[in-house]
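As a starting point, one isolated chain is supplied in C-alpha cells, in the form predicted on its own.
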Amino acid sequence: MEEVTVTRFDDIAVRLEAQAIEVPSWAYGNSGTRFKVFGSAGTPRTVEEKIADAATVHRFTGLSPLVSLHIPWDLVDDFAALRRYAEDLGIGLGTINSNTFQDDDYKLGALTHTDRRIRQKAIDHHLACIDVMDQTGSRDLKIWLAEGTNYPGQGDMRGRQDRLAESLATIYERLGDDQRLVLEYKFFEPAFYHTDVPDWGTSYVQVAALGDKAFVCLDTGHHAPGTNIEFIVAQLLRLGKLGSFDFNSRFYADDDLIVGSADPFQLFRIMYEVVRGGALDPDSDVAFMLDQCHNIEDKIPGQIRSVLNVQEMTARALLVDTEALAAAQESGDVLGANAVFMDAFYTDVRPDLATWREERGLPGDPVRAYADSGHQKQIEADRVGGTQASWN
C-alpha cells in the first residue's frame, strides 16, 4: 500500500471563506427535557435580545451571519423594524420556522387533520409565516410536523398523506418567486406508532410533487440508530432536493446536543458528502443551520462551539485527497481508500484554523475569547427581571 498524502490546509483555506452556519433564535432561550425546562442567568427576554446573542456568536466566529426565527415564539409587531435591528448588529434574518405542535387543536394533526377547519387553521398559520418572510427578506419556510398516530387503526395513514399533500400544495402556491419550502422529517416522536413525515423518502415524495421551490430538510438527529446519514445526503444532493440541514447530535433519540459532540466522525462523513456533492460550492443553495437546545450549558458559548465544530469537520473533509481516493477506489484498494479517508479525518486542523481566523481579524480561539471578554457576566447582570424566553 502506498503512503497516503493529505491535501495541505493552504490548498483548501479559500473554500472556507464563504461558509455560513445559520443559528436558531430558540437556542438562546431556556430549554430542557420533557420533565423540566431549566432557567439560567442572562437568558434573553425578547426577540431582540435573542438576535443580539446571535450577533455575538457571529462577531466572535465570523461563521453565523443569519439567525432563524420561530413563529409564534418570535412574533413582533413590526418585522421590518426587526430586520433593520438585526442588520444594524451585522446579521440578517434567515429561515422562518412554523409551529403547529403547541396548539390544542392540533392534538390529532394539523395539515393532516380530518377536520377541514383545523387544517385550514394550520394552512393559515403557514401563510402568515410567508407574510413574515416578505417583511424579513427570508428565503426559506421550514415545516416540521409533529403529526402521526400512537396506535394501529387510529388513523387512515394513506388519507393523512393525501391531506398533507393538499395542504402543502396550498401553502406552496403562496410562495414568492425567490422563496422556498423545506420539509423536515423525523422518524418518531411525539407520535409513536407512525409519523406522517418519518423519513427522507416521504419528504422527498411530498416536495417533488410540489415543484422546484420545495426541498427536503435533513435534521441530523432525526434518524433511527445506525442510519447512514451521509448516504441520505448523497442521494438528496444527486436528486437536487437537499434544501437545508439542521445540525445537532444524538446519542439515543432526538437529543439536540451540540453538533459533532456525540460522533465527530459522522459529522466528518456528512461534510465529505456535502463537499463531494457540491453543496459547499459558491452557487449552492443548500442552507446549513443549527437546531439545538442548550439545556444545562450557557447558550452563547454553546453556539460558538457548535459552529466551530462544523467548520473544523468541513476543513477536514476538504483535506481528503480526492485524486488518491478515486485511484484507490478504481483499483479496488479497500484499505488504501479507507486510509485516504481516515488520514484526513485524523488531521488536526485547529492550529491552522486559529491562524486563518487571526488573519481575518477574528480571535484564534473564539471560545476562550468569549470567556475572557466578560460578555457573559455583563448580560447576566443586565438581564434581570422580565420573562425569560423559553420553548414551552
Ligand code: PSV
Second form
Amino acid sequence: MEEVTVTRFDDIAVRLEAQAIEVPSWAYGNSGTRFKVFGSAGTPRTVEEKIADAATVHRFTGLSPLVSLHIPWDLVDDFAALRRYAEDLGIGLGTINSNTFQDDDYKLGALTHTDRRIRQKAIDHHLACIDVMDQTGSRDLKIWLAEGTNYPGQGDMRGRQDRLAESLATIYERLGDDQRLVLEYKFFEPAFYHTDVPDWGTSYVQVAALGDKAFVCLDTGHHAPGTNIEFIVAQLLRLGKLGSFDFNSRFYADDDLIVGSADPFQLFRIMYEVVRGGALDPDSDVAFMLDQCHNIEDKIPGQIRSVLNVQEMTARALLVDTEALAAAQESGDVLGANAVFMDAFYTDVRPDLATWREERGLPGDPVRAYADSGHQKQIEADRVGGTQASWN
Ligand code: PSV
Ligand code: MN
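Show the form predicted in complex with the ligand, please, the one above being the form predicted on its own.
Whole complex next, starting from this chain.
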C-alpha cells in the first residue's frame, strides 16, 4: 500500500520562527468614522506611549518587532532618540507613512496637483519623511495618496498620471541605497469618481517606471467586493513587485477591521499565495503590516488578536500538502485538489501554536494572558489628562 504523507505542525513550525508583523502606531490612537471618534480610557497621549503599546503587543506575542510611524501624526524633534526609546522597549521603528490628505492645500491634489507650488510642497513632505527614515533606520517609505476627482471632467486624468510620475521620480531620486518606496492603491475614497492610484496595475506601472527600489503596497481593504486578492498577490510576487501588505478586513468598504475577522478563508488563501510565492522565505523582503483601527474594542488586545490571526492562517497555509495538491492539479482531479486545500484550511492549529509559544517562553494564549496581566487597568489609571492620540 502506498504510504500517505501528511504535513504536520511539527514539520512546518520552523517556518513560523521568523514571522514578523509590523504594527501601525495609529492603531493605538483613537479612531472612528466620519460620524464619531470615541475616546477610550488608557489611549496613548504621545508617540512614546503608542510605541510602548506596540512593544506590549510584541511582548505578549513575539510577533511584532516593528512599529510603523505616520508623519506628521508621530512627528517628534529627535527621531534618533525615539529610535533608542523604542529599542530599549524591545521594538524597532519600521515603515514611515507619508500624509498628504489633511492639508487644505491638497483639496484638489498633492503629487498630481496642477499648481507647481503645491506639488513641490507634497514632494518636500516626502523628502522630509526620508530624512526621518535616515534617523529611524526605516527601510520603507509608504505612500498612500488621497488624490482623485469627484466629477467627470473635473480633472485631466491623463495629465494627473504624468504629474504623478514626475513627482514620484523626484522622491525616488532621494532614496538611499537601502531604502525603498512602496505605493499603495485604493479603488475609491476620499475621491468618488476617479482615484489616481486606484488599483495594483496603476501602482505597478508607476513603480516599474521608477526602478528596483519601488514596489506595490497591497492593502487588503482597498478592493471592490468580490475581488480575488490572492490572485493579485500571486501576480505581484511573480513580477517581484510586492513590497508590502497592509492587513485588515472589511465587510463593505475600507472598514479597517481586525485582519481575518470578516473572512478568515480569504486570509488563508492570501497566505497560501504568500507561501507559494516565496514571500515567507528567509530572504523575502515583503513587509507584512497591519493597517487597522480599533474604534470600539480595546486597542492592545485588538492588535494581539490581529497578529495571532495572521500567524494562525500562516500555519494553516503552510499545512497545505503541496505534493498532493500538485498531483491532483496535474491529473485534473478538481475535487481532490480542492479537498487538499480545504483540509489545511479546516485544521485547527490553535492547540499546537499554544504549545509552540510556551516552548518559546511566550504565553500560550496571549489574549488571555494580557487580560489577566492587569496591564489594561494600569494604563487606564496612569494615562489621565493630556490629549488622547488620534488622526492628528
Ligand atoms: C488609507 O486608507 C490607508 O490605508 C493608508 O495606508 C494610510 O496610510 C492609512 O490608511 C492611515 O491613514
Ligand atoms: Mn493602508
